[in-house]
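First comes one chain, alone, set out as structure tokens in the form predicted on its own.
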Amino acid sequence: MLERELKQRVLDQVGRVVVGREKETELLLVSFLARGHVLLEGVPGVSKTILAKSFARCMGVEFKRIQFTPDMLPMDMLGGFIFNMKDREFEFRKGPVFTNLLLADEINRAPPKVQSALLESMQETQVTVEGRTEPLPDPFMVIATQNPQEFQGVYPLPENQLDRFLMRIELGYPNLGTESAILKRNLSDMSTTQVEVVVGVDELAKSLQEVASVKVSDEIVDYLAVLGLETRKEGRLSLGASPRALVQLTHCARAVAFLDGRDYVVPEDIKEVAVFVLGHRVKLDQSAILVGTATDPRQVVRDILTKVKPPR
């Protein structure tokens, strides 16, 4: 089917530069089709930036990158009013946020004011500067990166900012075979210029429309509601999934179903992405951490997925 071919084309092109990140690439594609944003976490050197750049290139969308720093100002990202000497009046100059895919590199190095400015862009797909509101291009996606092991000179993302990310994807160290392939690949050119555009503008627009029309049955809606309820009843969690988290999980499941060539959602679609969508939106209870009954919220989500019986 054309949907499966779309996924394979993207995986093949990104794989020409980035080795061993097929699952992460697929999750980026799911997030893009679900019109969401992604937070990539990992130590330096695990291909976070090159993965985002390669993905943007093969999708054929406009791409811009911002390197976040502690001295950055909101206008460095959003743009601002500049006095035009020729016309003798102020004109609005758009910042790098006006693009289809924005790579926010090392987002936790940005001060809170900049993070808050990005929040409106991610949630409302618009920018407000000095009372003027400008819509962002459609589609619009933010891929942000951060090093979770860094503690000096960083500003941790608050819960409300984390909630704006559809998925949180952790990039760990590669296994032995993958690392050997990376070393061999680096003996030659690994430039993203090797990546070809494989998704046309019309195909992308049509895909986004078809994802939005994927059917979600009442049984699947009830299943999602029960999953959300179980996260709030779970003793190892002090914060369960919000209704917005379940809505976004539904959008992701639609994208997964579309890429699998179906126009309806099945429970397996939800299970495939639930950990990445809910893992950063639930919070472990401190007592569970102290007694050692829970150390990772993602594992608690997995346990709930195993516990709740899906509809037949």
The other form holds:
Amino acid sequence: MLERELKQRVLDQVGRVVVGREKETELLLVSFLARGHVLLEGVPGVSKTILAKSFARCMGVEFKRIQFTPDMLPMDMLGGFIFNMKDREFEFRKGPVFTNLLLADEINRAPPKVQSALLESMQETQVTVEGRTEPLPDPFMVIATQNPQEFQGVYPLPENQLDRFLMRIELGYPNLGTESAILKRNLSDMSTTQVEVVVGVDELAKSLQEVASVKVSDEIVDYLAVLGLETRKEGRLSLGASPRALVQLTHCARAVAFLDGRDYVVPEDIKEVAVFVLGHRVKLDQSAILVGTATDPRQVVRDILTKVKPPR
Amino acid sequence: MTGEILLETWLAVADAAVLGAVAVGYALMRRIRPADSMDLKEAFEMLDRTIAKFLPDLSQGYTWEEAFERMREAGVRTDWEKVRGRLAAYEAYRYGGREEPKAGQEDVISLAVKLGSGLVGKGTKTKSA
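Same protein, different condition: the form predicted on its own was shown, now please give the form predicted together with the partner chain.
Next comes the full complex, this chain leading.
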């Protein structure tokens, strides 16, 4: 099973630097293969950046990082026209967004115009500056990070921007055993440079192609549709899952099936990633929050998953 | 004369008893289907029904893997690798368009019979699955 080997290789390499983040690494790989973008959420110091850097390194793709700040302009990210004195004409200079894997660090620190400039890149995999459209490299993935505890000097991502992210992955504090392992690992001076490239360019291109051809049967499609409907009927939610959310969930389930060595999706694949794909796309109803029937949209998604009978 | 009437009555009762026993036997045979007359889909449907009784607190949205995990926790002993292999073949047929598996249903049926026999304790948990 080459696909399972691929997953193991990535987990092993990232695990050389990042301790106790196997699930998160697997989700990053699933998103990459599903051609989606990821929002990593967590307080400072829980290995969000190092996880993204190690993942990019072992995938062998071009990686760039942008530290988002409140004074940033869209041009800082996309690039712009610079006057070339020699040729006496304006030429387009590509910004850091022109890469395979972009780490948008602390995305909620940038003003909305910069955040929205990322929209086209994430959705269309292209950049338009002053009427000129430039395609982005293929594959293209954005891993954005944000600290949910910050309230000052930040611009929370609006729903339409959140919807662009295939998954939102929350990184909590490590448990006691993992914490000790992290401390020991840091004593031995590990760095991301020790992560080896384990996925070849050809293998990556082939894997992306194969994921796109994983079969999704009618029964599975019906199950997805019922899940979507239930999120819209759910009283504790004021906003249910959009059709785009369900399409993205399908892509994710395909990637999960591929990594498990199958060329068809089973209900298990959907349940494995549904909370990460739908959790940030649904919105809690204010009355549900006030009366205390719901505090976390992801729990509502979990409840729906336990309620809806999958094909068996 | 009276003896002949008694004999005929006795024979009629005996005939009715024999015919009744045959009818009951046939009905029971139809109710308990032999394993080889079920296909894998029917075997998994039978297992699904038995799981609902064995693990009454298991949520409706369970997947096979979740049910297997709960059964293992409840101490159900079977060749899980074999059962998983049958499930993989069944899912490949059902969702992957592969050829319908012609064998292997007996492993699934035996698990269902084991759960339904009451020989293993109920898998009910205090917290919901």
